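Next up: just one chain, as structure tokens, the form predicted on its own.
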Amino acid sequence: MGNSARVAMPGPALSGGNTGKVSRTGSAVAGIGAAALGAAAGQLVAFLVNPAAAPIVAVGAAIVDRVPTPLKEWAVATLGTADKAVLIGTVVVGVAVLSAVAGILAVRRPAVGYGLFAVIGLIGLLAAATRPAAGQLDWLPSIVGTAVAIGVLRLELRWIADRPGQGPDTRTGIDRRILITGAAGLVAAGAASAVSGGGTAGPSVSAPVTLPTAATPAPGLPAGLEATVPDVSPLRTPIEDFYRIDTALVLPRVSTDTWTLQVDGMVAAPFTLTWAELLAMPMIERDITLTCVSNPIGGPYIGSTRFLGVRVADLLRRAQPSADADQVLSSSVDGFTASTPLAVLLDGRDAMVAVAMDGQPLTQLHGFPARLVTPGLYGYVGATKWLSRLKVSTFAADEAYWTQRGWSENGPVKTATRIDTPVERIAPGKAMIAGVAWATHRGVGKVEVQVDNGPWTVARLGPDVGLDYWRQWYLPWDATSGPHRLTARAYDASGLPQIEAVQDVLPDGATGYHVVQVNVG
């Protein structure tokens, strides 16, 4: 239509008597501002009730639990540890769009706009209340947030109605109070998220932890190759660089004053330990490499450090497992579960309920106050963080979180290696090809390197820290100008090579040689 067909339409009959046309932009901003203040209120209530019950977080967690496994793996492979932030951001954008629509609808049909906010709140309530570890008050943040959002929107609609009717020209105007409310809502929501979203600190929600002395300490760590081979992974991974892959969108806040570990299920003598009782038990100190099953060939989701904790076997023998049991289902305080073969935990390896890594109490990021550590198994079946329960059971009776989603029940770590250096481009001349190899609980016996299509050459191994720890390795190389293809493969201590055939991480870990393309010149 041409301009001649455009006429001024009467606005909504609101309490202020405004008959001018209401700006859609202004009403959309009103909806977003109301939602932001509602989200801030819900986030602050969740801080008092349970941070995981915050509406945005609860919806994000529900999405994580329900999306297909291949999509999850794509997110980890593509986004790495930023996957959680991207997911939360996506939920926030979705809520903002719906809130803008609610604001626009509410100008002419308030009940419809308020109803859309109520639906958004109901989604948050259901997501929070149906979490595996939902508490009795986890519904409250969504209720409070929805009530605040609707109340603020009602106030903003009064402001819109109070503006003098100005006909079509009001399409370009937004009430300053609405702009201020929207900005305040966004700031408040961000501040509330920062306050209640959890951090990476250590034991910040209870008294400082004094670590006990290990009854069987680990020997001193030998000097690694990092002092002489530039860019190789350090023999011990710093805590701040240790990988983190889990399902928690908000880090659980656990106090040692109230924490307990329940050991039950198919046992003759179930029991529960307090934090003080756990620390009073004999502790072992061991050097262990942990690997995520989502780690692609040459990937970063692996780390090596020294753990301090109580042997799981000591706990299980005290509980006296049934002869019919074949797994231990470990549970996190946030409801996550992992299934570990019972035979593995009793076969003599140093599986433990760990309370410290690298001489420091576990950080909140890595499972404070206690986590499961099982040498030789991928983390999804043997490294539950924020541990609260060990249930002796059977694989037939209980499926864990990831096995319900298509992953293997057992999850032994596969022999693999990674080329750390060189990458992409180097200058011609003397160089080092170096990296790390692992065959956890079997030990690394040899690493070989191939340049282009040449012969396989045995690399020099770094210090041997034990069967449960990775090995650094290096190979001097006279790098000539041009493109080169570097390939590495590892053998375990028995002489078995890693699997050459390329397989993705699903269902039981990636296989294939690590290949790096390097340009020299």
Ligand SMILES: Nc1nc2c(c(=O)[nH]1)N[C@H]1C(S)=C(S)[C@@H](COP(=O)(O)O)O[C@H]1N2
Second form
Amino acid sequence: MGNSARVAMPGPALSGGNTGKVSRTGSAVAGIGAAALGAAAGQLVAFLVNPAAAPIVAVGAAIVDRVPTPLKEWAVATLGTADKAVLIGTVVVGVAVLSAVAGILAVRRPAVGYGLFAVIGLIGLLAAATRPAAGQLDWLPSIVGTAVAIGVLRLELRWIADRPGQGPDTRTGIDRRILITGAAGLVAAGAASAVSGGGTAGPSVSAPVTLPTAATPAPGLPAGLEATVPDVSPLRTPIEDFYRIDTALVLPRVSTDTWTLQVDGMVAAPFTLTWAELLAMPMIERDITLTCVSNPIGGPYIGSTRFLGVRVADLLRRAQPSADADQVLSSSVDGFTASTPLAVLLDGRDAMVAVAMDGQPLTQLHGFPARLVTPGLYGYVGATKWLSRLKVSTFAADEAYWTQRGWSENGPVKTATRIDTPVERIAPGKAMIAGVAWATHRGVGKVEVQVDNGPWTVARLGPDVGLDYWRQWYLPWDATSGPHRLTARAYDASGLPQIEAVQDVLPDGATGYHVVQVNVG
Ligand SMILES: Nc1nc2c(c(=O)[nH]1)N[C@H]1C(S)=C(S)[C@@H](COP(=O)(O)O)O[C@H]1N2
Ligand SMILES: [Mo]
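Okay, that's the form predicted on its own, but what's the structure of the form predicted in complex with this ligand?
Entire complex below, previous chain first.
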């Protein structure tokens, strides 16, 4: 304990060759450097144990799971899909500030600095260990990270207290070893998070998956309006443009070697499928439009593509659900859950456990190796990615992730339309008003467009790809100079118009007409 006794002494009392007082900046840098090296160590251990258990990421994930729904909606609305980067950035800044404080306090009272690091580590540990899909070793990255941070801080305090021969950097007045440690910490933390694919953009898992051919293939996709109408959404969304919404700060990495799908709960014959067993089942191929309940009117969180997969109804029939069951709770490997009405899954629609989008294995972003897709329902109630389990159950017994957070238990997609073009400014003369409309699983019957306060005019519809797919539309327009307001509304195939009253996305999807202001001139 000789060393710690020395460290415990306040700087000036040490005198011995120690001349100056310790700069506040220097001790703050010491704290940040120690924390950065600790974070790097935690990140590296997490890389080996479970990337989602890295302390910073785990704290971010805990925040994601706990922030009040209105705040989350605000974040999605203002930050869009950058919300994850902003969240992680906020956690990093928070830890940096606390570490700077820990460094400053530690110069006079080392125990306080160590204690603060221990508290930060404990928060990381608790966040990691209480994640819904926590692994057995998920506490380890935080422990190692904290130990490294405290160890480094201890060393730095020794440097601060006793620095003969190692004078401060002439420009900053900070001990060079502390500056070097800080720089090394930042580099190491950056490198470690890059290595472990921290953040949102891990490379996609491109396992050599050979896709089976569909027992019932989809017919060829007709040519879309995009060939003739500039700027309309293409009939099929390219996968790289397909929206991505999920709670995952670290994308789950699932190997098809170990992946299984458990089908159980209130069933007579529970079973578990391996990847090979799933692929051996009859596959359907269907064109389906997927939408997020958080998509604002006119928003981007919608995509349409071709899915290949096994009918959920085939799986459920094999398991034989109990007559008392009314929902299927689907789980992801990362702990996310969605509840889908059992009746919906058995009513003949093409709900499937999908293994491919647009002729390619699912990308990691979109749920590799298998996800649920339920035509007609918003993603949060029927599109679980990184799917691992289908539990037949009741709404009374099991509440899904978003239902626990105030979103509606039922999530049928509302009829809506989006004006894709024009936006903002165009030249006077011949123009094209165009967009997409959807009334998923009911089909689009009609789209109407209104210019300013003029009459509602029926738009021309693009090719019909089925009830579960969006419909492109366009209306030629002779644009006159000046500002104009364009409004569009869709009807489903039964003739019901979309809801006009404006409602926000919470709790069951936005309503209201899409309105676009354009300046012609
Ligand atoms: N595991 C998991 N699956 C999930 C989610 C999630 O957060 N975690 N989000 C759901 C929501 S809200 C939507 S809208 C869709 C989006 O699917 P996409 O990212 O492939 O477009 O995924 C659903 N599946
Ligand atoms: Mo969603």
